[in-house]
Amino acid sequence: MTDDSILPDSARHFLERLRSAQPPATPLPELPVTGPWLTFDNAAERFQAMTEAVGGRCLFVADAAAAEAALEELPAWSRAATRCSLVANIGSSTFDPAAVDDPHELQHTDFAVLPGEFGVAENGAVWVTDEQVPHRALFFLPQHIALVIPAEQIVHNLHEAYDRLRPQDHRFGAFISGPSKTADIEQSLVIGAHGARSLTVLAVQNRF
């Protein structure tokens, strides 16, 4: 803690004004453990909308090869010349990923299509682990990312998310909500600004 007798009389007098204008000590609101938390009528319709609000695109496919088919669609999928899949029987690979030693040479890759674990209608996110990606910057260097989810695992919100976390079977878990974005400046918001420019997510209605 800071000793006010050695600091000068213009500091002193300043932080003694800071203290004497604190707002009285509040205590924190309980929450109840069980909710009710926010739910929605039709959790996958609230998803894609959320998704869509914050700058990324959520299709609902019939299975796996309606996935490619889907992601064939996509321009920066077809233009894309270093692109990667992790993702069983969706997308095809130029490289292979797990052939990369040092991270940073993923900088160059045009479209990575990924695994999601599930999604959240609340806010469009989808939580993401390493189990099937070798390197977790894969999430965040390529120009366009698609995730691939199981459309049956996409929950209401937050609270329910966070009761399917497993942190301790993991190295590296994130939620990502729609592609990199930032409105710091002048309250102007720019997509892609420090990330992925595109982010498409795949929900695959049968298992794959």
Contents of the next structure:
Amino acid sequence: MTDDSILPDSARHFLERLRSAQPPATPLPELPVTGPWLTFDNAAERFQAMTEAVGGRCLFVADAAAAEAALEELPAWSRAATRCSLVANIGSSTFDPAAVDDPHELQHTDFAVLPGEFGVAENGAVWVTDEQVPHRALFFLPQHIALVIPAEQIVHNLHEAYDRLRPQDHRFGAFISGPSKTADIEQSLVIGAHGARSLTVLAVQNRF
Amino acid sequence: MDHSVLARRFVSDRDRAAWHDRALWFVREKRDRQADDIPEWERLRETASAIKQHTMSRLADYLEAFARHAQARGVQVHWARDAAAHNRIVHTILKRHDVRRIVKSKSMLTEECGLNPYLEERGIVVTDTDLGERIVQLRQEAPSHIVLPAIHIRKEEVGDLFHRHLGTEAGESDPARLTEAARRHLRQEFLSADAGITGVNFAVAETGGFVVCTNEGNADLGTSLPNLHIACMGMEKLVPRTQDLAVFLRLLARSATGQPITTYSTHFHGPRPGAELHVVIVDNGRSRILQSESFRRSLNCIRCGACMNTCPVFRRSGGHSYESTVPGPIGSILAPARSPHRHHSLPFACSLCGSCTDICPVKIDLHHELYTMRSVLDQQGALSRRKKLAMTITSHILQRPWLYRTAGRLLRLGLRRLPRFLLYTPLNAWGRQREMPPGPRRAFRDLYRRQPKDR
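Mind pulling up the form predicted in complex with its partner chain next to the form predicted alone we just looked at?
The complete assembly is shown below, putting the previous chain first.
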């Protein structure tokens, strides 16, 4: 199995030592997608509750216009001097992130509206990738972010989530659950550690 | 130094020891609420344990597959036999890029390898970016807990520290304002860093990708700005399939801090356009542990820290008393497995209560391994002379019923008759913090023998 032309000596020695240390084989358990795992009567409701439990906000809105209106009501958005949106018809941009070469230039971004693929009800996480986002720093550097997901795209748990996503199709993909936080000083929860100080999920019912 | 000696120092400050105990128990209770929320929790634990055991039994094949897939995605993979090789590899990469400043997110592996001092000696500025790790770095000490590095420090002390280093107001001890000061300070570090170093929580053999979990977003800022990312991973971090991540991500944060998932669970499959991504795979004694039938399950560990939060000894003695990068129950196996003579006292810092085994999300048989480790250390001649002598005498007595009865009789008599100064000598460790009970007149076996037969 070892292809000497690809693996360097250090790897071959490493693996040889390892092979002689390995215990007898044990089976790999099957992982069903459904059956044993937690589901909810109302996944959307649970997703909303969990997003709030992890310090975020989740708004279900009818369409893009309603999402836009909900955004306008957020003080962090209306106050934002430097902002951008990578979601069609929701929000507006004061600059074009695609025209930025160096992600360091994004450091003054106050608010970014970004696409998410789907939500996970059990933990309030949203799956995001770099597909329509030119710099992954946009998920972490702005002071505030909003993630826009189609309202019907909410799975019950992580097993269902991994069943539908192929993380290897993107150099970057992440579950983001709520705003950045820390409890490293005396276990006191503080929102806004390094990343976004607030995270709003806009779950849009009729996307187009 | 023996754990008991360092623990004595820790408990001599009673208020702090009690506060530390409560702080960790609070985290343990949060974990319980999360675990109770998942009806299939036990099934998840069993699945996780089986996946890890299977992976360990074919680790070389899986690592090879991981490396192949990662390389195909443009990731440069390196292999380090030990800590020295790991540090050398990391430094060589940094030197090639002429790196002066790096930002690091939490990685117990780089702590284990002593990467920070190694790089600092070579003129590289290393900034730990996890808030807790930054606090202990500014204090020039090691983390006392793998998930909560600054759990031993009071907010007033953080206030003093930040006043000196970050210019916050004297006497400021509000966690929100202190965190805000750290945010501003560390943003500058992120923006001026030439490279980011992270650990790896899980690597996936079938895709060549890996996952890093944080709550603060520090690993993400550290890797989305500079053009060089080095991920350092212990070889046991592998899982075979993408879908296995579901099992482990469901268990990790719930067990660690009582959250349903960490804020950021980032999947890396290749470098950013124009950037470089390196993965350094490290053995450093792990293959030796893998060989041992008694201890190999300790490699299942996903570093959630739950065993520390629940351990009655850890909560009351503090992480520093273990003098090991990974302290607590799991550290008391890993550390002496690697350096028996240096860490011989750790498996004895345990009452064998089994709470760690009950709580471990990957079902490591912790207290059984701790018990086994004691005799292994004895066989290796790693026990202190005093402990060895005490063990030899005890074993001698317990093997001879007549001697055991005689010793018991003498002890009961002694407890009743001997003057205090003879009872409470430095030799009597039991009498140090407590009053000895009055010696009963009869032994249990006498009482048992005399009870009416018909009952």
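Between two forms, the rigid core is the largest collection of C-alphas that superpose within 1.5 Å. Computed from a prediction, not measured in an experiment: that's the story for all the values here. Residue numbers count along the first chain shown, from 1.
C-alpha of residue 150 off by 2 Å or more between these two forms on rigid core:
Residue 150 C-alpha, core-superposed: shift of less than 2 Å.
How about residue 187 - superposed on the rigid core, does its CA move between these two forms by 2 Å or more?
It does not, since the residue 187 C-alpha is displaced less than 2 Å between these two forms after the core fit.
Taking the rigid core as reference, does the Cα of residue 173 move 2 Å or more between these two forms?
Result for residue 173: no, shift under 2 Å.
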